[in-house]
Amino acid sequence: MTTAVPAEDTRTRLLGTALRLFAEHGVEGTSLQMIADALGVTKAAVYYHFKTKAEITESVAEPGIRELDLLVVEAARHRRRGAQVDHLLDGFVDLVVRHRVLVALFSSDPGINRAIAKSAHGMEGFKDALIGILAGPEPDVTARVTAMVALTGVAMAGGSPDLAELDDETLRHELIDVGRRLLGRPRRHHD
């Protein structure tokens, strides 16, 4: 007797498998032919959950965006902008680790972008919140610039093929590590 896969189940491994082979390929190299047959499915089948690769782009890229949305928004109610910059770091370095492979893409991948632009939650505006943070109120070209070597440094860094090896509690450590130093944030202590 065989039971039928759940829909939200093979959404999910719809996701993994486009993003692996969004990874391999980029997203214009990949289709929707590449992606059902990947699964052992139909293309017809991957039509039942998204009309268009775009759509499925923007999900495979929506966890993230969702998680940078809260963290914007976790980090600007604390009262010290110390505490803000911290928490912000802190998370958007464990979102990176978490999320090695999308961001890999992120920083690599223009059809990625393209497809983020489109949707409704475009970058724009989280680009500017965690700039807005990490640089401060009414900031100089050297906050800013500082700022966005920090984002970018920390997000290329840790979806670098490079680095791959690393275990994920090593790179979040340097990362936060790295992060602190251009941010002119002062060293913690490890045990």
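How about the form predicted together with the DNA, since we already have the form predicted alone?
Here you get just the chain by itself.
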């Protein structure tokens, strides 16, 4: 019953090379032809696995989206709001740092923003949920603006080539620090 290598093998390879090419030439700078060539197949073969190019970019980004999704759920489970914010910020920064390349890539891709807006699975905007946790219930304008600045700032700075030289630990530490300052969370003593 060794049903052999899963049929998804090609699909997975495809996503791998796609990511590599995206990182190298940008999303819009990567054609289906390039992906096909890199895989040694034809464009049409690529189309067998993905109906559209957007579907490829979304699939490449999906692991990150999933993590983010899960993070929001987890964070929301805390009873105290402070713990919610802490959990969310820590997790978000960690996610951004680990997926730096992805973040940089897709922050400048029109398609991905659409995907994030409508969220991964179909449930409406978990981006609102993110902001909701950071800004608190019934937030005033200041809280909302602060939450947005914190979230977008951390993401953009984390993905920026200007900070690419920093190792993960340093970047993570700095981003959490600036995030906590912004959101009014107490300073942490770091070793």
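Just so we're on the same page, rigid core means the largest C-alpha set that superposes within 1.5 Å between forms. Numbering follows the first chain given and starts at 1. On a predicted model such as this, the values are computed, not experimentally measured, just so you know.
- Taking 2 Å as the criterion, residue 25 counts as shifted between the two forms: its C-alpha moves by at least this amount when the rigid core is aligned.
- Once the rigid core is used as the reference frame, the Cα position of residue 175 differs between the two forms by less than 2 Å.
- Once both forms are overlaid on the rigid core, the distance between the two CA positions of residue 49 between the two forms is 2 angstroms or more.
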